[in-house]
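Below, in structure tokens: the form predicted on its own, a single chain.
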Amino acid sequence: MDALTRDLREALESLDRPRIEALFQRAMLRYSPMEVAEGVIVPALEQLGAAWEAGTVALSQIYMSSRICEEMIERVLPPMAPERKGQPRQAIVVLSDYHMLGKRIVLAVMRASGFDILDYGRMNVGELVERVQSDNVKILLVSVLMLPAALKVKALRAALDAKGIEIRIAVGGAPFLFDPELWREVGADVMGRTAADAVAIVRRWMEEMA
């Protein structure tokens, strides 16, 4: 797998929608849906995701390459597809912020990864408990940009144990790269610094789980 996630690497890096979709196909006539999510897509991901961190492509590219294997990962794995039903219900949020983009951009790498996950869009504390409950959410994805933001992880997690709802929270976004003890102080699980890490912590969180 390792040169086809290499050429799929350059193509994504590239946009390069044709040749990205016939590498896609290659891989489906030697692998099942989930083995070309994990084995060649996430590793392609994470390889850009790496160049990101190193300054060498930029955020939209990121984006881009995401929503593209996305797309082709939905066509052949949809949300009910029996791969997916052992997965515990996980959900993502921007929580009292406006700041979309990096939610958007941890969606897109989650899906075309293989996971079913919610989009829950923006909601305050109080929808959110409301949300996680009725769901029976297990695994949630908080993103902000703003300090106030962060800060109200806080109360998300007093309002989720007050109700005795056994939940896993993992946070990102700039008031957590610029504190690095930030995610503790507001009881978060873990703190994710890209996309890639989410993609590593809902993994191993859902193998301990398992």
The other form holds:
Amino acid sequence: MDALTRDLREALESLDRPRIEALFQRAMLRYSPMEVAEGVIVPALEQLGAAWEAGTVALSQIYMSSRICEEMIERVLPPMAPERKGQPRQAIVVLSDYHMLGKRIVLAVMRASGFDILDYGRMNVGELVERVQSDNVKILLVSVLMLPAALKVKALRAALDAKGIEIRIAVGGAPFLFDPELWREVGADVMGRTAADAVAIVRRWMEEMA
Amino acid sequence: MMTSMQRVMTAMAHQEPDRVPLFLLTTMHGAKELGLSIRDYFSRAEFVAEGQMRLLEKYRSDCLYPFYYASLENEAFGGETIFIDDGPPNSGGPVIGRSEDIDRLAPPRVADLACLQRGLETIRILKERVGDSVPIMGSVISPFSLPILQMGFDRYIELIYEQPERFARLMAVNQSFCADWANAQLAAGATAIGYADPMSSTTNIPRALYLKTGHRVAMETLRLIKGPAAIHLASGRGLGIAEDIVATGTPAVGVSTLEDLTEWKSAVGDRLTLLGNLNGVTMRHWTGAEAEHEVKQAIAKAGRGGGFILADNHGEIPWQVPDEVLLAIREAVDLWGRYPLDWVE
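Next, report the structure of the form predicted together with the partner chain; the form predicted on its own has already been given.
Once more the chain from above appears, this time first in line as the rest of the complex follows.
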């Protein structure tokens, strides 16, 4: 799988669609859809995420790669596929601000990795608390771009606590990258530096919740 | 003692002025000074001009910064602005709902738009008040970055990769508007223009693609702007395209806090003035000692020989940054920014 992952990562970085498709087909001949998602696509996207953090890959490549991977996986592992069952309820949201790219990338990476995840779009704190409660969400991924939106996670946590809702919150977005302590300040459980981090975080939490 | 204008011009000529110039790029803080909401503050040219003058007196920054908010230019294309109480206004829904809309898009006329005329009036008032003693920094969003607001970041990336002809048409429309808007600001009294171009940052697109897109757009647009225009990548990384930025002919560049000023200085020498790179997000909770440390470090890295203006890394200081921190930055520049910088090893 390592060679496949390496080749896929290179093809994704250069957005070579025919080669990406050929590598995906080759992987599907050897492994199950979930094995391809977890063993080939996730590591390739993780490597791209690390390269973005290091400044050698750009956001446009991350976005296009995650979108292509999402499309491929959804062909063989549709949203309601049985392999996706048994996951704790999880959702992703853009809190307060109007910048959707970060959420779009994380959503694509999560779906490409075989996760079922509710897409809440953009919500304010009050609306989000109600939805989380009614959907019985256990894991919430919060994406923001603007600092005021990042600071609203504090109000979100307070509102959830006031209702006695037990939920784990992972945050991500530019303000958290520029201030590495901000996630603690606002009461999140963890921050993700890249979209691929979200996969590792949710996997870890799923094991802890099992 | 030099005036702010003399100080900035000397630094930009890559000589050492009396002290390191400081651009405290406060936009919303003027609303606090006037006791107004951010929405009300930006509703009248006189408010923003008065706010800028009060901030100038309070912090003795070396420029006036009559920038309203990024969504203003999206408003010019018919977009909506959504105000919040504690931060910069956001752009509402995209004005380019479908990529086909680009085929019918036309550049709005600066003279017809009240939102832009407010900005021009602010510049005119400031120019009357300070004459040539303080630089007035105008601002435009680059033609290459404006589509992030016009159509959403994700759909814009797809457009760049998948629809080159429509992308070219959108650039032509935006370029025409951008040059008119910049030149109107210069005519109103702006000393220079900040060309905000985060999309060109290597954080957002790879260099090879930048050379075919944002770089070409910048080369052409900067030629149409009848005054100095400093490229600002708005927190994005730029070292990987430093040589390309020099090639645009810009006199200055905004440096990200994610990058090292020493590396930038070494890469561009006296070909670009560096603007930056204090971290505006962590600035919210700096102590006086931390502010002094950050200022001292930036000056030590980039101050020698001029060609450096101390500023935040984004081009806008967050609303949440308290006055005490801004005053501490001011004091630290007074203390450590005096030329010659004998204390720097």
